[in-house]
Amino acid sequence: MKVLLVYAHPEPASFNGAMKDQIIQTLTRTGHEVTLSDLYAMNWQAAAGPDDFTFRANREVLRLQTEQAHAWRTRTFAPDLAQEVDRLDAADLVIFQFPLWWWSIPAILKGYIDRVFAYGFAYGQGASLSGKKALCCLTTGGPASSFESDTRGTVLHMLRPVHAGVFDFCKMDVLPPFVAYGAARLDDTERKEVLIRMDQYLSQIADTPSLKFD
């Protein structure tokens, strides 16, 4: 498979960075082709707006969906955005690697979704993402027990806006997430065990059943 790895952590030496490296190593070893989009290293512009387009359908009023669809038809996205749209279009599997912050994804990754998952390309008439696989790999600050509460909800509850609201909405096949709980509290041995578990998970990724949404 062609894999697009979208990595969203500001520190390369973090455990998220180690997980990113493990993803690349495992998938390359098992015959997949991996393209990395390191959002912080790219100084990714998170806010969608008029600068996303080199040629506007309507220069008087910005209607984002209209301009996104026009840019996809005419290939007039701004260069940074065009690169990521092309990468996503070419991928069979997209992986988001990130820390869970405030029960959600980092702002820079949300901005990636806002800009790259464009109307007309990712969803709507003529959309191109149907049938692609999507996976979230993430770390949490708290231990697994912190995500068993009926009040706060599980990681699956927290990821529903991405799983159902983005991936499934775009008719992608959503794979079960890989979660490293309490990453900051793990010692070196425990971190190695997580990476081994990740290697095992990713080695079978082509045959992993997808989640189902109502």
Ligand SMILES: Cc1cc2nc3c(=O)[nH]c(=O)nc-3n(C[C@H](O)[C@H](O)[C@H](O)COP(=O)(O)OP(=O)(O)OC[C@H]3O[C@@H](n4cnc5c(N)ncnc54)[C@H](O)[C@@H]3O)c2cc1C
The other form holds:
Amino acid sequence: MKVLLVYAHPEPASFNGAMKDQIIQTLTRTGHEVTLSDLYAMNWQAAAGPDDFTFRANREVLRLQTEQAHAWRTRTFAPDLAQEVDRLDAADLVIFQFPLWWWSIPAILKGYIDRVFAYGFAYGQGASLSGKKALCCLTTGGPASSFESDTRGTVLHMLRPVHAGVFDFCKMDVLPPFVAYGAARLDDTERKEVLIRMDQYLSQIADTPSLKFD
Ligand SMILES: Cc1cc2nc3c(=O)[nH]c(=O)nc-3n(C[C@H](O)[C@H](O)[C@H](O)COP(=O)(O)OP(=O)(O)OC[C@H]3O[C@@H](n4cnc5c(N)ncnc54)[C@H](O)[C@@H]3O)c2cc1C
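Hand over the structure of the form predicted together with this ligand; the form predicted on its own is what we had up.
The next block holds the full complex; its first chain is the one shown before.
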């Protein structure tokens, strides 16, 4: 598979950085082709706005979805955005690697979705990302036990806006997330075990059944 790895952590020596390296190592070893979008290293512009387009359909009033559809049709996205749209268009599997921040994804990654999952390309007007798979790999600060309550919320609850609101909405197949709970509290041996577990999970990724949304 062609894999697009979208990585959102500001520190290369972080555990997220180690998980990103593990993804590249495992998927390359098992015959997949990985393209890395390292958002902080790229100095990714998170806020969607008028600079997303090199040629506007309407220069008077900015209607983001209209301009996104126009830019996709006429290939007039700004260069940084055009590169990521092309990468997503070419991918069979997209992986988001990130730390859980405020029960959600980091803002830089949300901005990636706002800009790259563009109207007319990813959804709307008969568009979809159908046939592509999507996977979230993440770390949490809290231990697994703090994500077991149905009232406070499990990781699946917290990922619902991305899983259901973005991936499933764009008709992608959503794979079960890989979660490294309490990453900063683990000792070195436990962290190594997480990377081994991740290697095993990713080795089977082509055959992993997707989640169902109704
Ligand atoms: C704004 C903000 C909001 C947050 N909100 C939440 C929240 O809502 N819920 C929650 O649970 N947590 C939350 N957190 C905590 C956050 O999720 C954790 O700090 C994060 O997931 C830990 O991952 P990391 O990669 O940043 O860890 P790091 O602290 O970078 O890494 C942990 C340890 O792993 C070590 N390491 C690096 N590479 C390797 C390797 N190859 N092998 C072994 N060890 C290695 C590092 O040296 C470090 O000691 C929040 C944090 C912030 C900043």
